[in-house]
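The data below hold one chain only, encoded as structure tokens and taken in the form predicted alone.
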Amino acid sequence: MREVAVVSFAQSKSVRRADDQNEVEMLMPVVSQAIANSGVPRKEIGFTISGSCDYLGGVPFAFVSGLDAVGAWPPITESHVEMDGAWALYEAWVRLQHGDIDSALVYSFGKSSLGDISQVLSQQLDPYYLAPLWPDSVSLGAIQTRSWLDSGHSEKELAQLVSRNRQFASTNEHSQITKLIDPETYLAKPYIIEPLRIDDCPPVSDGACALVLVAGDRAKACSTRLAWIKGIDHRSEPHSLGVRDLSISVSTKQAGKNCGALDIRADICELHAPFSAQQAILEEALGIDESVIVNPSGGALCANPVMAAGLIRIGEAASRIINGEANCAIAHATAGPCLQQNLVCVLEGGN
């Protein structure tokens, strides 16, 4: 297996509505920064891939316009996944295993503010039984949270989790929600859809991110400190929500087992959990204990640009390794309703 490392990462600040920027204008600074910090000249990048969703923009092939932020002339080798950018990273990692190229640019973006994101996400549901009912993503999050609570947990656990994430987000310049909240204040708030309070739900976010992967000896020449991908895998649950236990995540546990995440002691863990109970479910699936710092960025509860939030989790984990704040990290991304699809990546520092 060919060694591949994250050598640079850049992201925009997540905002509620980026009215003064289109997708290309959001992307250009982060793409340029990621490339500049990588040590690989733009024209020498062997592969470019993006992750986004046409539904967010409301037009077909919206990802094509994103290439204006990269510069596709002279012609480049390019691909795209209609998913979170974490799955674009997975394709880039597989592409680098072929051995004919040694670097790849991965970027993702999403403007959730252009429409009703909860209704947009309903379009990914089973088209025969669920989508005709038009359940929004928050209602589905409430069903999963109730399932988790009924399995032996309490709202006090959610209060502590939310408070901890806000504490981390308060020092993250890229986070959208940075206001501190203590557990008592959280519990005093009304439900928006029982058992969810507003702080249990992800904000509507516009944002973008990019990172550069480099393989083998060329990676070692880029920097004295790299975030090596030691394992990566993704798995999926059944499409129908009614045939699985929403209080656990079997696919996350399997992906974690396959990539080695269950066999290591990580320093930090970045989990893509748009709803608070999902973070607790993921921690259990991956065997994360109290010694591990979870979501030091604040996580998706504090900034959730759809189609970029999963890649941001990998980038945040990699950045802390590159900066020397951690030596081993687990990063996770999800897609689909109620943690349907899950990707787990193990990162380790070194040169």
Contents of the next structure:
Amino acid sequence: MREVAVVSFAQSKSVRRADDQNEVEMLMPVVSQAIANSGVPRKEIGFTISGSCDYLGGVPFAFVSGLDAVGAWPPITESHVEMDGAWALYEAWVRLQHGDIDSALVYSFGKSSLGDISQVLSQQLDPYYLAPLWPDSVSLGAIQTRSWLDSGHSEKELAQLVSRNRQFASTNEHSQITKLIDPETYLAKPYIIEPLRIDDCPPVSDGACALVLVAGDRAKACSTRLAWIKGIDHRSEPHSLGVRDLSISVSTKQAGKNCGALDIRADICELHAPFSAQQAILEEALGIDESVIVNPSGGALCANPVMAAGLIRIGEAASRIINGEANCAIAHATAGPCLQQNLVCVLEGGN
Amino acid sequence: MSKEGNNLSEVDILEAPNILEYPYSRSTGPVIGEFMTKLRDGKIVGARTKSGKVIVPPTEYDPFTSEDIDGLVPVSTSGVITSWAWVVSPSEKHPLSEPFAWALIKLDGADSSMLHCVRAPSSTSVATGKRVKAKFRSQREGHIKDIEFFEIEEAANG
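Got the form predicted alone; could you also share the form predicted together with its partner chain?
The next block holds the full complex; its first chain is the one shown before.
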């Protein structure tokens, strides 16, 4: 395998409504910053790929307009996935394995505020059995949380988890929710969709991010400190929610095994868990114990630009390696309802 | 126009309604089509896999091995709740306008659960393990909403 490193990452601050910015305006500063910090001249980038969702804006081929943020003239080699940007990164990683190019720009963006995001996401579900019932994403998150609670866990565990994430988010300048909450205050709040309290759910976020991947010796020339991708894999659960045990994440465990995440001692771990119980489910699947700092960014519970939140996990983990805070990290991204698809990668510092 | 230089004020932001529609028509095929046809008759069928498991609602393949299924078999219209969530304030799109439960329901004779809504007086009357029964609409058209909702079954012996 050809060694590939994350050399730079940039993200916008997540906000509830970026009313005065369209997707391109959200993207331009982060794309420019990621390229500038990579040391690779824009015209030398070999491959450009994005992850986004046409359902958010309700416009077919909405991602094409996103290309205005990268400048597609003279013509560039470009691709797109209708998934979180983490899967765009996977495609870029595969593309770099071909060996004929050395660098790739990966970006993703989401304006979740354009509609009722939890309802919009219900229309991406199975069109025969699920979509006609409009089971919104918060309701499905609640069902998964119930399964997890039924498997022998308590709401007090969620209270601790939420409180800890908020503490981390309070020092993250890009986070949307930065207000601390103690476990007692959490437990005193009413359910919005039982068993979920508002603090178990992600905020509605608008945001964007970009990172640059560089392979082999070309990467070593970029910087003295890089976040090397030591392993990456993604797996999917069966199609129907009702054939799965929602209290565990089999596909995360499979992806973790295949990319080596189960065999390493990570310093930090960034898990893409829009709902609080999902974070606990993912920790269990990846065998994360108390020695690992989980979601030092605050996670998707505190900022959730849909389609970018997974790539942000990889970027956050890589940034902490690049700045020397950590040497080894696990990053995870999810897509679909109730942790349907999961991507895991292992990052390690070095030159 | 804005009075503050280049900064946009609230009144400068143009808004237009955009109705999200994806008006695809889909064919249901031999398995989902049969499931829908049976719903119209007030019955529920599942897919039997080669290993003998019954998947409801049915898929054309075994979700774990991807093998073809071994035909469709009838299952009960009653079953047990395997997970649930209580919706305090239903949205206009939700299947019921009063507070209700979403539930994964394992019908008798099935090995998997299906998602639907449960009508109940309050969240305290819903629980994992509770028995529920499908309430069909009187006018049915071969659609998942031919089941209006599930309701809690009265316990036979207390």
